[in-house]
Every structure is written in C-alpha cells, then in structure tokens.
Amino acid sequence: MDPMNEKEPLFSPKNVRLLKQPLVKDNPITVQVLGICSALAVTVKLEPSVVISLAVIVVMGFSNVMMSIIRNITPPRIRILVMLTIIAFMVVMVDQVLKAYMYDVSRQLSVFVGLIITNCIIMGRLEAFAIANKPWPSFLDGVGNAFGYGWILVVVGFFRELLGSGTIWDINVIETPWWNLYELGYQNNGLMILPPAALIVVGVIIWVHRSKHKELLEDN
C-alpha cells in the first residue's frame, strides 16, 4: 500500500489527544481560565447546568466541523463574521430544540442559551484551530474543549444546587425518609445560589486542580 494514500486512523493518538487534553492538561476553565462568565448564570441547580453544557458540546464540535469545510473558501477578512454567523446559527438550532424537548429548562436558561454566541472558547477554538484543520480533528477538538469546560460547569452546579437549595436534580437528599439532616441543625447555605458563590467555587476548583498539576503552570 502506498502510505502516501494511507488514512490516519479515525481515533490514532494525535486525535484522542484533542479529545483528552482539554479534560485536563489544558482545560479552558481551570488552566486558560475563559468562560467564567458562564458559571456565574446557569449553574445555581444541576440540570440547567448540564443543558448548557451539553449544548456547548453540540454547538463548539459542530461550529468547528463547519467552519474547517469552509476554511479555505473564507475571505480573511470577512471570517470573524462568518464565524459568528455559523456559531448564531447552531444557537439557534439548539434553543429551538430544547424550546420544543425541555421547555421548563430552556425557561431556566432564558436569554443565557443565546449567549453561548459570545462564548470566547467557541470563538476561540474556531479562529485556532478549525480554520487550519480538516473536519474531523476539528470536531474532536471542539468536543474535547466543550467536555473540559462542561465538567466544570457540572460539578459547580452539583455543589452550588447541594448546598444552597438541598436538592441534587430538584430531588431533597438533605431530608429524606432514611434521615434528615434539617433536625441536627443543617440549614441551607443562601449564599450557594448567589452568583458569587460560582466565583468561589471556580476558584477552588482551579487550586484543587493546579495544586495537583503543579507542571501546568510550568508548561504555561
């Protein structure tokens, strides 16, 4: 076989590595610390935090892939526009949905599915990568970076929801029939559903994470 006409594996190492290497080793929150804003406005409960980030994954894996097909037809200096065209348009598809599957959560979400058009990490992964990389890794990069920022999102809004509301997905696991934490003195923590408390434990989670990855900030 002539390995100039040799495909490279779907899932070789090069690829999985744009999956695996924004979960951690470069993670969009907690290493180049963008999106933040976000944290601060849908994470207060579980369930808008998920949405949000799985719409993130559905919209930065998909605005890459188009992005790259059309990367060598954009004038430059038209592509920012172009870029925030094709990102408005999969927002658009993706609030449509869940308006029409998950009319409760989109109500939750409001005006914030909307602004995942600004979102400097979709902007961000289209203008560094999609634009010089063929569809398929530019996909993979966009899901990867999507992942590494919704895991974030998903554990402040696991904890901001648990110790501010009681609840994990809307359920009570502070009073249940098992045991009630209410009757030794537990009372919920008010400041968990403000939006500072995102901020704090963003922040933690950025110290816990770098206090483990010591040659991150080394590397950087």
Second form
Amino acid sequence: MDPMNEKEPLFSPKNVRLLKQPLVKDNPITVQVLGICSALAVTVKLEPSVVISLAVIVVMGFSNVMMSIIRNITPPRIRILVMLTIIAFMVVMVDQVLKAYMYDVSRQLSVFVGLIITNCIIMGRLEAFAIANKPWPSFLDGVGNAFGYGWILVVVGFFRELLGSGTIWDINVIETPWWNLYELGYQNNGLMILPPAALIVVGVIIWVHRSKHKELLEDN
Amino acid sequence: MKFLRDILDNIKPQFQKGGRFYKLHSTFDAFETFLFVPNKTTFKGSHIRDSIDLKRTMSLVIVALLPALLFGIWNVGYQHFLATGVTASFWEHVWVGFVAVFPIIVVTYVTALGIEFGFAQARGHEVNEGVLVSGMLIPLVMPPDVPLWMVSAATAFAVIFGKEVFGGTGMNILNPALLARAFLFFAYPADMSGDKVWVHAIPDGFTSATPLAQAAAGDITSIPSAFDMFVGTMPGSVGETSTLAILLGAAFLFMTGIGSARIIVSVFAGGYLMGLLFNLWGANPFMEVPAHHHLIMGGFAFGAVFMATDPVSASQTGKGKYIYGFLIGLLAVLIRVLNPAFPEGMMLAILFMNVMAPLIDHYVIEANIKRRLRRTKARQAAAEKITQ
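Go ahead and give the structure of the form predicted together with its partner chain, now that the form predicted alone is out.
Below is the entire complex, every chain and molecule, led by the chain shown above.
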C-alpha cells in the first residue's frame, strides 16, 4: 500500500501530542503569553471562569475544523476575513446557547462572551495551524490549546474567588456552620477582586511552571 | 570582639564546602558579615569599592530611621491618651506606644527574615541586607492598630513579589516597603484608611481623621496648626507624622552620603510647586491649603526622605534623580488633591515613579550620548576648517 494513503489512526502519537503539548509545555497563557486580557476580566469567580473556558473550547475546536475544511478554497488574501467570520459565527452560537440555558452566567459575563472573538489564541491557531492542516488534527489542536487556556483560567478563578470573596463556586468556605474564620479576624483580600490580582496569580503560575521546566528559561 | 572572631573561625569549617552544616552556609554567612566587615575582594571586571559594604549602608539607614521611630512610639501613646481623655506622664505615653508598635516590628522582621533566609538557602546565595531596612520601614508606614496577621501577609507579599521574584535585593523595580503598604491599602482598606485606624485602641464613638483626610473632606479649618504638623503631634501612621524627626534622619543621611540630596530636595520642590499651582486654581477648599502644608501632612516627608531615595528603585543618573524626585512630589500632591479616594498620594506617586525610573535613566543617558557626539562632530568640523 502507498504509505501516503495509509490511514493514520485517530489518536496517533502525533495527534496526541497536538492535544497535550499546549496543556503544559506550550501553554498559550504561561508560555506564549496570549489571551491575558480575558484571563484578567472573567476570573473574579470560579463559575464564569469555567463557563468561559468551556465556551472557548467549543469555539476554538469548531472554528479550527471549519477553517481547515475550507482551507483549500480560501484565497490567501482574504483569509483573515474568513477566519473572523468563522470565529464570530461560533461565538454568536455560544452566546445564544448561554443566553438560553445559563442566563445568569451570561449576564455576569456580559460583553466578555462576545469578546472571545478578539481572543488572540483563537486567531493565532487558525492562522498557524488550521489553515495548513487536515480537519481532525486541527480539531485536536484547537481543543488542546483551549484546554491549556482554560485550566489556567480555572486555577486563577479558584484562587481569586477563594481569597477575594471567601467562596468556592459561590459556597462560602470561610463562614460555614462548622467554623467561622471571620470571627478570628480574617478578612477577604480586596486586592484579589481587582484585575491586577489576576496578573499576579498568572505570574505565580508562570514562576512555578518555569522552575519546573528548566528548558523554558532563556539563557542570559 | 576577638572572642567573637575566634568563635566564628572555630565553627566556620563546619559551614564550608564539605562541612557538616554546608546546607546552612548562607545563614552562617549572614551572621558573620553582620558582625564583621567581610574581607572578600572582587577579582574580575571593573569595579569601584566604597569603604562600607551594603550591610553597613543599610545599618546606617536604620540609625537614620530611629528619630522617626522613637517619636512615632511616643506619639502613638500620646494620641491614645488624647483620645481617651486620660492625663498621663511622658513615660506612660512611651510605654503604651511601645506596646502597640513593638509587636508590629517583631512580626515584620520575623516574616521578612524568615522568607529571606528561606530563599537564600534554596537558591544558595547570601542573605540580602535590604531586608533589614524594609523590615524597619514597614512598621513605620502602618497604622498603629493594624492587625498583626495583615502585617505578616503584607511583608510576605512585598518580600516575595517585590523582591525575590526579580532576584533579590538590587533587582527589584519597586520599593518593597511601599509595596507592603500598597498591598494592605488595596486588600484591606477598612484597616488602612478611614478615621478609626489612626489612634491606638480608639474608644468607641470616637473618630480621629488624619489632617490629610480632613483636608480631603474639605474640612480645612480643623486641621492642626503648621507647627503641630511639623513636630508631628497628629494621628497618622507610626513613623510618618513628625517632619522634624524625619528631617533629623535626613540630615544624618546627607552627612553619611547615603541618601540622595538631589532626590529629597526635588521631591519637596515638586510638591511645593504643585501646591502653589493648586492655590492659584483654588476650585475647592483642599486646593486652598497652603502649599507648605502639603510637605508636612501625611507621609510626604517620610516618603521623600526614606522611600523615594531607595538606591535600587530610584533613578540612577544625576539629572534623572532631579526629574524623578520632582515628579514624585508633583504627582503626590496631584493625587492627594484631585482624587479623594487616595488621600495618601505619596505612596502611589513613589510606586509609579519607581516604575518610570529606568525610562528616565534611559533618556538621560541617550541625551548625554547625543550631546557628546555633537560636541565631537563640532570639534572635528572646527579642526577641518583650520587645516583647510
């Protein structure tokens, strides 16, 4: 059989790498430092962080696939416009679903769902990967990168909500029927609610990440 | 002194490579250099050596801080008895103040040194001396009744995120002590601002605003007289109230050549000028506060003398120091007057200019290079003319 036409298994080592690489080694936030703006905006609480992460996973996975399907018939000169249209289409879909089934969260996220369009990671993956690869690897690449982005958001959201509001997923963990730390003089950290706190938490994640993966350090 | 040296020499091999306690060598180093001037010499690259090392420099700053600290301790007691209406002797004032302030100092040092030693051990470098000064500055910019766990959290934040992240003393872009205060200011505003926190053990129903807060509220008739504010008998953070004590420290810093006179003088000049401009504008009562009052209210003097002059985070070039200091003074008064949410503009002004300092230095150096190039060219042109 011609090796060119040999069917590649769905989860070949190469494809699995596409999925896994962006989770840690090539993480869009901690290594490529993309998508920081949304990491600041939506991570005050855990719930919106999780929802926006899921939204980005859906948007990125499917817009990568769509771009990949039409990659051979898209004239290179208008490719950016095509990409924007695809992403915008996916974002509007996600937004409508959120409004229909999770109205409260949708209100809370307000404009930031729409702003997924401007997330540089999505555009970056379309331009760097989907435009030159087959649909299935593109899907894996999109989902992998979105997961890499999402888990950072969830971690940041967890710490900001815990320290800033004293709750986890809106369940109060500082003042419970069993203990009440407020009585001992504990106070919620107001800094954690402000956007700069997200930068600090992301900074800490990058710090830990780099000290674990020495190959990421620049030599100077 | 000889016997101390003997003890150290005796146990030193244990801490050197191959010794039993090699893991603790940076801790040993820290104590040894604290007691004796180190005899290490630099052996490569160009270098200029001063007669005192960093540890001695930092110790002198602590000496300069003593007047402000001692006055602060007395003032905490004085304000407490003023609020409760009890007459008390001088030593009772000092004792009450001491009981309030001393725990803050202890907590700051324990936290800061603990983290510093931990990082030094983990990274295998020496313990940095800057922490000695930060540990003394932090209590002086705290309200007297700040909860101790907050002091500890703020110190930890400042040492880790202000310094260690960047690689320790000498690498930080922000002044760590101010960072600690800024952290508390934004994280726990209830304990860092308002009119309940500035007097130790304030009685119920009694409020005591700082002169700055009074002025920001437009209540300029009730701020203390200029003399009181200069001497420092007003509520405020522990060490910031007395401009007199701070100027004593400044004189000491000038004499020893440690604090930059350029920065201090230009901070005061900038603040005074901005105060005068606001006097001209005069749109609200705060703008009509006499310009010299700005220099003695709140943390202005303390910031100018002890925070803005931090040799690491300030501008390094001569001209840059003038610009840096002037803009600090200007911004501090600007923030104070125009933004009532931040009565203590000095903190934000210094932090902001800390960030800008490298930029200022860059342009000062660029301008110098350009000027010298022009001069060389002019000379060459003149020389060519002569030869023609």
